[in-house]
Each structure stands twice: as C-alpha cells, then as structure tokens.
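Just one chain follows, in the form predicted on its own, and it is written as structure tokens.
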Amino acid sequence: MAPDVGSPAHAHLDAAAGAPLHPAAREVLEAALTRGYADPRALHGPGRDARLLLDNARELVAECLGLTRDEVWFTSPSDAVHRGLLGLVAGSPRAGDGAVLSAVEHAAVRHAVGWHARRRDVVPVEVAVDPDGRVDPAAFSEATRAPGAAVAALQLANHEVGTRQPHERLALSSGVPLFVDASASLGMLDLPRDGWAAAAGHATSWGGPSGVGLLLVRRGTRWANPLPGDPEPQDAGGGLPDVAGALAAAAALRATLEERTEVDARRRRLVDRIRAVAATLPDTEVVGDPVDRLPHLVTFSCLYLGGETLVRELDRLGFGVASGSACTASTLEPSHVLAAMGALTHGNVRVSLGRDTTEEQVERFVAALPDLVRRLRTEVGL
C-alpha cells in the first residue's frame, strides 16, 4: 500500500507542477481574505480596501523584480502567456503576423502560438536547440530578421529539463519584442536585466496560490489586448482579480526572495545527487544542462519502460513524481521538449524539489531508484 499524502512516508518530489503555500502566503492568505473580498474597482469601504490591498500586492512585486508597479497585473498563469504573447503581436507597428520561438516552450505558449497562426494563416517559425535544451543565440536572434517577423518567445528556463536559455546573448533584429515565459523559474531565477517587452510568471513557482500567474508589460512597450476587453493590461483581463491571491502571491516572492540562496543552493546539492545515482544506472540518459539550469529539478529517461510505469510504482513506494510532457501528461503523449532535445521520449522521470524536501527524502529516493528500475525490467523480459 502506498503511504498516505501528507504523512512523513510519502516525499513529493513534483514540486513543479504544484507545492505547498510557502508560510509566509498561507499568513497572509487568511488576513487578506478577511478584507479582499470586495471588487477592488467598486468606490464603496470594502472596495477600497481590496484596492489597497491589490496595490500593496502590486508594489511589493514590482519591488522584488526590479520593475516600476503600473508594470505589474495579476491574472490566471494561462491568461499570463496568452494574453502576454498576443498582445505584443497585436501592438506590433511591423509588417506581418510571423512568431519566432524556441522548439522546447512550454505548451501554453505553443497553443498561443498555433491558436493565432491558423487565424492569420502564417507559419511559425521553431528554433532547434542543442542536446541540452538551449537555442543557439545567433540562430535565435537570426530567425527575428526574417520577413514577416512580429514577436519572438523564449523561456527563461525549460520546465522539463531546467535548461536556462541565453538571453543575455541575443540580438534581436530591432522593432521585434521579446516574449519571456518564466512561469517555471520565476522567484529562482532572475528576469533579464533588458531585452524584454512582456513576460509571465506563475506563483507556484515561488510558493505562492497555483491559480494566480503575472503579466509584466514593460513601459513604453507597444501591447494591445488582443482578446475582448479593455485595450490596455488589466488585472484578470479585465475581470475581478483575486485580491486575497495576489497578496499572497507578493508575500511569498518577497520570503522566497529572501531565503533564495541558502535555499536553492541545498535544493542544487540534492538534485546533483540524484543525478549522480541516476546517471549509474544502465540505458538510462541524464537529460539538461547539469550546471546552467533550474536549481530543484532533473529529468532523466530509462530505456525499455513506460514513464506513467515508473511513475505509479514510484508511487507506490511513497515518492510523487512526474512523468511525459510536464504540461500534458495527462494524455501520455511523447514530450516534445525530449525530441527537441533528441533525447529518450519515453521512460522519462521528472524530480521536482520543493523548499521543504529533506535530504532524507532524496536518500530514500536515490535507495530505492535502482532497484525499481531493475525489478521493472525483469518483468518485461530484460
């Protein structure tokens, strides 16, 4: 039987797709309840105070990123990339519809992507990158000065494989924006100092509210709202925000901020262990950069099995992981951020550490890794 969610036995190891509110949201989350919920838009006592409450929110994470507030805007971490993506094609001053983006983005900025090729009837143009997951910068940057080229969309870090792409080498051709998703790496890893017109975060990655992401719109950047609403940014596309998330959301970017190096530097340590045990065992491929990457993740792919395999046992055994397309994995379609890569696309384990793993939990991990894989194999006949 399977350790029970929660309890000490079962370690959850996909902090990537969903972890624990970080304690300083949680605190936050529950007083900002009390007096958020109101529509900050209303002129009334209560909406005045979810108005404060929101640019309190807004400040702080304008604050934390180096930004200037009116920069900022809560919304859904989908609407985020959406809504971010297509709006600097819709403000676009150039000619043409064209988007440039890497082979490896995640599956929200493709359906982006697709969704307003069909429309305009052009044709994408994907990026190849190397066996680690990272663009070529020039080829990046060359693919821009293409005829028709509108906006181009880079990942800070792969959600997958941790890879962090090369922004600080890029030269885009002049006149096309820069379209950075940091959904995955938001809170450890930094935004590009320039270079960027409209970016993406989404809170979990920080230990904030899964359901609050951010759009940044930089000053001055030509954006259009290119869904109905209002046409400039606006907090939920125009919606009522979630004040009480949004709160919560800063306050966790501020504590994870603060705690950042001594944090990630014990989440690193524990991840080149498990790449180390994992790396040892036999037809199995190590995939990402091992050095330039996402501090609390690695993805490795063990030839013969079936990821949604290994990731029950795994399971079974009381450790949470992830497994296919981190963004699809529901259908059990091959990762095509793998094949980007020319990597293994099936068998592949994604580990995720969350600010709480302990060291016993990834020893226990590690223990009990090889021995799963081996007793796999044997029963398929290897």
The other form holds:
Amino acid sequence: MAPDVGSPAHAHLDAAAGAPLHPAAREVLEAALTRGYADPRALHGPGRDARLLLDNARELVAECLGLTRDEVWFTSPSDAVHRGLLGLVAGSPRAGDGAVLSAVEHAAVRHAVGWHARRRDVVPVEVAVDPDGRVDPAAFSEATRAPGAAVAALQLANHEVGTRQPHERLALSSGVPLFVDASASLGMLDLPRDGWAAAAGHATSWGGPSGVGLLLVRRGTRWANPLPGDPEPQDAGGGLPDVAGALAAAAALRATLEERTEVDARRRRLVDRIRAVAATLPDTEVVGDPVDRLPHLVTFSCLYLGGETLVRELDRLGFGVASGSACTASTLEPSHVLAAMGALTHGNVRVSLGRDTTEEQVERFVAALPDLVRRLRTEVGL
Amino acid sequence: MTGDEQEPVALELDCRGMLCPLPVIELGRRHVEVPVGAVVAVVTEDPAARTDVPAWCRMRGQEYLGEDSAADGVARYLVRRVG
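Mind giving me the form predicted in complex with the partner chain, seeing as the form predicted on its own was just shown?
In what comes next, the whole complex appears, and the chain from above leads the way.
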C-alpha cells in the first residue's frame, strides 16, 4: 500500500506543481485574513485596513524584485500571463500584430498568443530550441526584426526541464517589447536587470499561495489592457483583489529570498545526485541544461516505459512526481517542450524538490528508481 | 522522406490504434527481425511517435530515415537497422 500523503514515508517531489505554504506565508495569511477581508477600494475603516495591507504587499514585492511599487500588480497566475503579454500588443504603437515566442513556452503563453493570432489572423513565429531546450539568442533576436513583429515572449527558465533562457544575450528589435514568463522561476532566479517590458510570476514558485499571480509592467512601457476593464493595469483585472493572499505571497517571497543561497545550494546538490543516478540507468535520457537551470528540477525519460505507469508506480513506492508524457496529459499530444527539444517524450519523469525536501528522501528515491525501471522493462519484455 | 529512389521496406509494423509507448516498444522488439542495413517502418497515428521514433534511433544507435504515409494516409516512420 502506498504511504499516506503527508507522512514522512511519502516524499512530495512535485514542488513545481504545488508545495505547502512557506511557514512565513502561513503566519502572515492568518493575520491578513483577519484584517484584510474588505474591499481595499472602500472608504470605511476595514477598507482602509485592506488597502494598507495590499500596499504593504506591493511595496515588499517591489523591494524584493528591485522594482518600484507602481510596477507590481496582484492577479491570478494565468491572468498575469494573458494580460501581461497581450497588453504589450494592445499598447504597441506599431502597425503589426505579430508575436515571436520560443517553442518551449508554458501553455498559458501559447494560449494567449494563439488566441490573439486567431483574432488578428496572424501566424505566430516560434523560435526553435537546442536539445537542452534553449533558444539561440541571435535567432530569437532576429525573429523580432521581421516586419509586423509587435511582441516577443521568452520565459526566464523552462517549467518542464529547468533550462534557463539566455536573456542577457538578446538584442531585440528596439520597437518590440519583451514579455518574460517567470511563473516557474521567480524566487529562485532573478529577472533580467533590463530589456523586458512586462513579466508574470506565480506565487507557487516561491512558496506563496497557489492562487496568487504577479503582473509586472515596467515604468514607461506602452501597455494597454487587452481584456474587458479599465485601460491601465489593475489588481485582479479591476476585480476584488485577494488581499490576504497578496500579503502572504509577499511574505513568502521575502523569506524565500533570504534563505535562497542555502536552500538552493542544497537543492542543486540533490538534483545533481538524481541526475547522476538517472544517467546510469540503461536507455534513459536526462534532459535540460545540467548547470544553467532552475535549482530544484530534473527531468529524465526512460525508453519503453509509460509516463503514467512510472507516476503511479512511484506513487505506490511513496514518491510524488510529474510527467510530460502524452498518456498523462488530457490530450494524447506529448509535451510540446520535449518534442521541441527532440527528447524522448514517453517514460518521462519530472522531479522537483521543495525547500524542505531532505537528503534522506532523495536517497530513498535514487535507491528505488533502478529496480523499478528494471522491473517495468521486464514487464514489457525489453 | 526525400530522394527519388524509395528504399524497399523489409518489415512494416502495423501499430495503428496503439498509444505511446507501444509503437516504440514494437520497434524495439521487432527491428532485429530484419538484417542489418534493411529498413523497418512503423505505421501509427500516435502523435508521440513523430518525436519518439527519431529519439529511439538516437538512443539505440539506429538511423532515422524520415516520415512518409501508408496507403491509408496514416503516418509511417522509417528506420534503417544499423546494428
């Protein structure tokens, strides 16, 4: 029988998809729920209280990210991506409607670009990646010089394989603003110092509440709300902001950055350990850049095995992992990220470590993995 | 597949209706039935095969020749047995 979730025998190795709240966030959330329940736009006392908490959250996030408070907005994670990206097109003074994006962007980015492209009858330009999942910065930059290019989207690091994108080597066409999807990486990797116009973050990546997203719009950017609502950026797209969630997310971000050096060094070491063991498995491919990557995530694919089978069997053994294989997706399409890299899409396992994943859990995982792969291969007769 | 002269296919694996990873398992099991240098074809609607057959070739040291279609229009992936 599978160990109970939450028991020490069950190791949650899918932190990228969701992790327990950072203790710093939990504490703040309790207090903020008590005081920050009102509409922060209301003029009465509880409204002013909520406004104060929301402004504190904004200030804290701005400070953590090296931004100013008028560049930070709280909304849902997918809205941050959709509005952040499409707002750059809506605000662009240029005639074009074209979008340039890497072939490995998150589905939220692809959906936003696809939605826009269908309405304007344009074909998005997808820039290919190398086998590590990284765009060629020269090719990406060149694509923005095509006539009609109005926006470019490039993630900070890839959510499935961890590879960091070469932002520091981009030289985009001067009139084409850059949207950075940092939803998988904020709190672990820094945003580029400059060169971007808007960005999105998701509090899950730094231990905040999973419903909180950040919409970041740089000062001086031509941005216009592409969806119903006022033209300027607003919290929650002009709806009622989640004040307590915002404050908890801000507290988690600060705490995460304070402990980052120590936590991420440990996670890098544990990820290296998993990479090393996975690389010794027969007919197994470890994918993503081995060094220039998210600190907590490692992905590998085992020939002849089903991703769903691996996820279920690992769960029975007490390990929660994710998979980008087609059989674990809602469609029969394999991961577009793995396909764009030319990597094996079946038998895929993504391991992502939380801030409190222990060495003992990782050792247990790497001890169980070779036997499991051997057993499942025997079952398929290979 | 490019080129004018289509190489004869020594073994065609009918993997219609199979989902990943079954077509690649079939390829892994049965490619040894043809002599070294001959061509094996995998016929399948599974969209993952487009990535996974070339990946199998890379990982197993075989040669991926490309993709064409079976008579009924289903995608066919061609592999030369190298070893």
